[in-house]
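A single chain, nothing else alongside it, follows as structure tokens in the form predicted on its own.
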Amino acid sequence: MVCGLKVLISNDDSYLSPGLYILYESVKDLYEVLIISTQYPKSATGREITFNKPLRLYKTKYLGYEVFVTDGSPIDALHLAVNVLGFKPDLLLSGVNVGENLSLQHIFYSGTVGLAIEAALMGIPAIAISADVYEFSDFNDPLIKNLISGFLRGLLINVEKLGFPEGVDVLTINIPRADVYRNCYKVTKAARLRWRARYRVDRDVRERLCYWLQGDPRLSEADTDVYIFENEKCVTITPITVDLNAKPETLRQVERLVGYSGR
């Protein structure tokens, strides 16, 4: 039975991903629902806000859903379905990504993160959900499909019961194989680096030099998401708050910084 709230899904994986409809199948007897995506993938564009065009909007149907699309960011389709469509969501769901998520570095950048922070900011609660798949048609196994709704389901209710946990801005969720799966979950912090940039050097077609990005892995302490996720093979839950303002007593020791006049 549908209640009161207002629940709106969106993604950075474009409209075309079965992710998103993941989302929806798993909550639509629950609340009012409402579908936006961006018309083409948008992965890995953070904060991308678009001030220097205008945008686009309609309603489409794919795969039997209807679903509004931008041509925007996934941040453009959040402003846009609250300012121009008018609904306003108790409750943000962004995902499914295609990948994970996990620790601050790909915090940071994730468009799928950073559409939750977005709707955080704006005083919506948030929910990202990433998987640990390599394309859309990954998303068509059942295995993977009753592991991400059976637990975001579960989540809800709870939430519905007990209220989004205080202090906290976004729940930032990261779902392994559904083959490596181990039947766990684990509350735990975002690891700090998940790698560091290595690059080979290349020429391309005309000659010209250029260069391909290349991660070089780093080891991560054992309380954190991606050393659970890697080798515990757990979905993590990361809480995490957008406020980015340094500690009170940060602040006085800055102040004794400004005023410091000594040589």
Contents of the next structure:
There are 2 protein chains.
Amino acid sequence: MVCGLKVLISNDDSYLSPGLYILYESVKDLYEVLIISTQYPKSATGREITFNKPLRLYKTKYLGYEVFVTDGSPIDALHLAVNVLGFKPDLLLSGVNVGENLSLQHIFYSGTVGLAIEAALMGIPAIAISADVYEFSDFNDPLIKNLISGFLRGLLINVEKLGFPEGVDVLTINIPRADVYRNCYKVTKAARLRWRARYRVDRDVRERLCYWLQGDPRLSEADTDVYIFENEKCVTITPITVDLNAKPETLRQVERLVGYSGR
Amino acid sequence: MVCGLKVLISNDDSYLSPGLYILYESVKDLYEVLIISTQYPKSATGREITFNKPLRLYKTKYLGYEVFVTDGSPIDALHLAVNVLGFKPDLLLSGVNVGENLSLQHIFYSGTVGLAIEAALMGIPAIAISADVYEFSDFNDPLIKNLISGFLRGLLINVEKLGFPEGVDVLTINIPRADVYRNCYKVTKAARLRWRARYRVDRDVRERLCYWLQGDPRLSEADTDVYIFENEKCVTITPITVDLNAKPETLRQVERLVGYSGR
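Right, the form predicted on its own is done, so what does the form predicted in complex with a further copy of the same chain look like?
Entire complex below, previous chain first.
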């Protein structure tokens, strides 16, 4: 612990994901760190929060690491860490996610980024890290471990010195597969869409119709995270804001739609 | 059907919510309308999407209305409507939700707004409508029906004429309780936070610890949706964008954090 900064590490793939412990190994000598995660994977559940039932929270050991575990969602885990465990982080690290989270479409779906967004709303700077891997065991490759760890440590030293720029709430980072990575980093905006929905129409074992979601990848616009990740094989860094408010000057225009204001 | 516009109506409270049919009754004489919803309520699951199992989709009648139903999420329902039913809407109406969705915090959690955000990403303008009611039967009150219907029809006629202003992807609308409503409408930005998490520590029937999420409401900043809704008892209209990208000028500053760009 060099500077006393408190860093919370969490994810949406559950405490069984080695991605969580890659983050821990990357920063354990730099900061005071707490790891909390979910009992079960919660991918693509976006920003679920549990208010209709009580949650469990316990400490366990996994792969030799101390980790807190809840039966709730990633966002529940964050609130439990802050409010029940009393760990108020200066920074949240979310990930490393199994699978990249490129484009606004995925950023909105993603539990990994959703968690970072919740932290940012609470005033905690957050970094969400996702990797183009397919399963937990892919994280055992030393190449991907070193790639993530090396990149993250360099970034954090500068974040500590300079902070996030004004208007940036979350840094979302995508890590390419180690065997295609071209040793480059690029700061880039997020594309709007990643894919178009298409359904495979099937019949189940009782001959009833069912529909299975497939995605057609879309052509990605130049200079976006999707394009650079797929074509240039760089690590991408995408700064996002959590302020969804449309520009202030649109308020007057919307008043015309409503017909009047403040009647 | 006056102008041939196609309007998709959906929600996150399931096809059993009368809120869905208030929207239908409000616009059925104006547009070509299709109603699709979920089998079960999907509140506070944010932006869930189902890709790991096949989905069901069937047509049924409820309260005399024809409605398509899926066992997936609200976002699944939208994609099924467009891709399986071939209904490509010019506008999505999402709601009427049981419970208001004020502040960025709730906008990010909300299935009602999450659905509107997905439509917006696909290029479909969307309006999300939430009401400060507590249960389905509250929608049977003619006062709330007339309030919603009157407001929405006025708005839609202007939207048809003028379209959404540039940079506005979704209009999120919150409707106060009919008995406190002060007959005013206000266009306003969203507050950042609605509440702070607090947990009630309990023991379950086996004496094990558990934690139940409560929220402490926060003081709301003036001129925000929360403040106006709570203090002035107006309908609030909040225009939002789905473009989470931080301002372009921050990209250079983030490059300093990364240390280099495009190496």
